[in-house]
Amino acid sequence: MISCKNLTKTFGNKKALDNVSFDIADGSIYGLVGSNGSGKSTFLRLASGVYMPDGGEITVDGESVFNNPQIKGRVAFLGDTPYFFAQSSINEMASFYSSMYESFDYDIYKRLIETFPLDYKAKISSMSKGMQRQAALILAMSTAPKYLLLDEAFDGLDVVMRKVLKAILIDGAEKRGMTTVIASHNLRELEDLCDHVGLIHNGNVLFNDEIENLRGKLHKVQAAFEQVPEITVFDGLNVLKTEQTGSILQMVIRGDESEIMDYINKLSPLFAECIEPTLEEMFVFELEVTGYDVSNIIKE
């Protein structure tokens, strides 16, 4: 498990992380989302032992990561800008990784080389950004890490390779219990992949929960009426947000879907439907309820 308690990291006068506390369970695929500069990358560098905390602590399997080679051997970190030795090929980098990681698995490496269509003997510097990203993923995953930390994992990958990567990460979680933490600004990329998600903004974790706990709690309801009833009619429901366009009401309601629809249908609407919100919409609704200005938090 990755655990941080009162974790703080400061650069100059800016607190990149400010007294943050949360856990990431083993075997999960955890999405850490937030706008640029929110603190996502700083967290990954602390979790991988690249940075030393300025306050609080971050532990992996109960031990501090910084200056701990044994724990670092269980963690593979892929930053937003992969690094390779000058003029090196993927094969040459694999040889280096195998000398640094006792867990390096050439069987995994061979399977990944077959999966990603790259020339593993060519110089990595001659490859496109997307190909270099794929090369870095191959090397990181070939270390058979217990914890895989990815910063903007899908950056530079085409649609096909994104699907391939998602399948590999799910397979790693199911077969090896690998924990993956993906920092991203794009909620849509994580919606069908992660089982847990956290939202970080200005160095603070605003939201942290299982996606399944979010699903089924919030509903978007559209209903049309011949004559729109007074809003007080809906006091029997936990309505979080209401918008009216002509004779159509659009509401965000917390609760059981069947109970919500039974309640609304008793009001004799011309039509009524319940739409499952996207992960991004669920975040927006939850944050608006707690008083946050989401326009400054969730950005494309």
Given for the second form:
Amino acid sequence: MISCKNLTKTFGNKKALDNVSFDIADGSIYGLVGSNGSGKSTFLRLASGVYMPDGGEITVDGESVFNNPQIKGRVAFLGDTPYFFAQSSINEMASFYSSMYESFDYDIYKRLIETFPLDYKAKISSMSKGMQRQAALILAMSTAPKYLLLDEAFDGLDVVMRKVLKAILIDGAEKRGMTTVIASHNLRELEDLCDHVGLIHNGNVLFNDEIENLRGKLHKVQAAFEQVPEITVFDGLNVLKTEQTGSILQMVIRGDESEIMDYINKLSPLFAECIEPTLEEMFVFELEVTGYDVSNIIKE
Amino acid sequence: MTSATLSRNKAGFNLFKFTVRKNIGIIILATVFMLLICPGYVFIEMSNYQAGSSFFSNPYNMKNSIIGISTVITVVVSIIAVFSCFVNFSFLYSKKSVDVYHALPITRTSLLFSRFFAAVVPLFIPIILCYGSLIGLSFFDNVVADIKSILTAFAFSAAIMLMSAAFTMIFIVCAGSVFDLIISFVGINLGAFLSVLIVFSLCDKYLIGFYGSNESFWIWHSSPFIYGVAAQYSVLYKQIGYNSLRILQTEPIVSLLMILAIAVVSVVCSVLLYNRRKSEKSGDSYAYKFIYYICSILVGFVAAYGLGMIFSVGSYGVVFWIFAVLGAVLGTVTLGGISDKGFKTVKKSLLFGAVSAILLAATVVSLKLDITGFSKRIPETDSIKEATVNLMGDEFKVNPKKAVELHKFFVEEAGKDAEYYGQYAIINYELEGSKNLNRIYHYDENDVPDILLEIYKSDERWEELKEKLSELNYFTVDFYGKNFDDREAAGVTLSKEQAQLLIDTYISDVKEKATEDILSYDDSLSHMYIEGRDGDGNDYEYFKFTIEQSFESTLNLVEQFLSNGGQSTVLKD
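Now show me the form predicted in complex with the partner chain, since the one above was the form predicted on its own.
Next comes the full complex, and the chain you just saw is listed first.
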């Protein structure tokens, strides 16, 4: 488990992470969402032992990561811009990583090079940005990490490769219990992949939960009435947001789906349905409740 | 050893091997380049000697030239080592690469050692090849060599290369970008050297009794690089028997241990700094600001003195101080501008400029006030092992009591007139505990102190001279001055007995007839220079004698020698 307690990281006068505490469970695929400069990459660098915390602590499997080779051997970190040694090929980089990571698995490497159509003997520097990212992913995955930390993992990948990557990550979680943390500013990318999600803004984690929990709690209800009732009629429900367009009411309600629908049906609507909100909508609803200006936090 | 430790060591060793493979290009280039120097250049030099085209027609004397060869090898391999460290740690200056290296399952200490040793260990190959080839060449006919000197030079070259790389690591770890690494590395090393020169220039000006020979110690110790080369130079001169040419008097083994100690301390400092180095500082100017502060103050100090001297034309008046302040501020603001790629921290730069100017002013004030009591320090007679006095270049032993008496005279009387630069006397004490104390004082040639003449005539002074002469066999004497029958200069070769006769006569004249004029620059004075050599012709001594017009016996004897044909004629006993 990755666990941080009162974690603080400061760059000059700016607090990139401010007293952050949360856990990432083993075997999960955790989406860390936030706008640029929110502190996502800083968290990943702290979790991979690249950065030294300025306050609090971050532990992996109960041990501090910084300058701890045993723990770092279980973590693979892929930054937003991959780095390779000058003039090196993917095979040469694999040879290097295999000498550094005891867990490096050539079987995984072979499987991945069959999946990704790259020239493994060519200089990586001559490859496109997307190909370089694929190369970095192959190398990171080949270290058979217990924890895989990806910063903007899908940047530069085409649609097909994004699907392949998602499949690989899910496979890793299912077969090896690998924990993946993906930092991204794009919620939609994470929607069909992550089972946990956290929202980070200005160095604070505003939100951290399982997606299933979120889905179970929040509901978007559309109902049409001959005569729209007073809003106070819905006081018996935990309504987060209400919008009225003519005789149609759109509401975001927290609670059990059947209880909500029973309550609304008692008001004899012409039509009523419960729609599952998108991940982005769930975030928006949750954050609006807490008073954050969502437009500044979640940007595509 | 636990399995975890084994694993860590293995990762470190693997990184070492990987980095060495990456460094193959540098290693090959360094090897080729150094082999061109040695044996390449040495071989050409030897061919010239053997072909008789050189100035000397002797066999090639590798014993003497080892100093020059080894110094070049040391300097070149040290520069390559510094460059190699720069290259191997350039990952520290890019956020992309630092992410990869610092995420590797290896401790920072292991990472530093792996890369450091990968940068320097392969450089032992060219050093071994260079010195191995010298040993090979020393077995050639017509080559005079000393294997011990070659091995000593090898040990020093290797140690200095290691030390240079280790010392550079401190700068590498403290910098945040390659550009600022170069600025701080050059700025601090050159700045320290120039600052020492500036301080000694000020000492010379303001510190009564300050003797220039004190400078060299600090100059040679102003940077590990300079110290290393000076130590090697001195040790090798000692080994080939030219003690007088040694820069540092330290014993060879002490010098070597000192160099290795600097290397160890530098590596330890680098490791400590690296373990606390913040990865996020990559790409910034400096990971540790203190290195910039030191650099800034040194640059300000040098710039202050430089600009002050340029615009005041060498005088230390108001103009000097106005331009010194301006120079300090310009120096630090320019450095700050370069480091920040702008003038965001101009206030801090101005502060450093002010600190530099204040430091310069404080140096001058403290020297003028002699706050350390340097000028008034006179050793206890009991603590003096030996005392010598140098009067206008003529150095001789004196009774310690007399030396102290002379010293007191200068401190209490002549020292008050420190601005006067006329004739000089240097008092040199060798004290208990291998310490030395040197002072130089100037005196008015129109008012030569009696005590000086008394010392000049003393028996100790002449006994020592006669003792030295008795160990020599071949003498060449040159005369300069109007006393010699209107000839401005003349020379003659003398036998040992003739030289002794000449010296005895001269001493007798000095004791009976010398006046205070002998310690001045009087136009009526003539000079006699005697160069004596031992039986092998290798060791020689050189003496200067001043002759007054009243030294009739000496002048007659000289005239007698000269009238017999100068150098071509040697008088028979």
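This structure is a prediction, so every number in the text was calculated from the model and none was measured. Numbering follows the first chain given and starts at 1. Rigid core: the largest C-alpha set superposing within 1.5 Å between the two forms.
With a cut-off of 2 Å and the rigid core superposed, Ile264 has a Cα displacement that reaches or exceeds the cut-off between these two forms.
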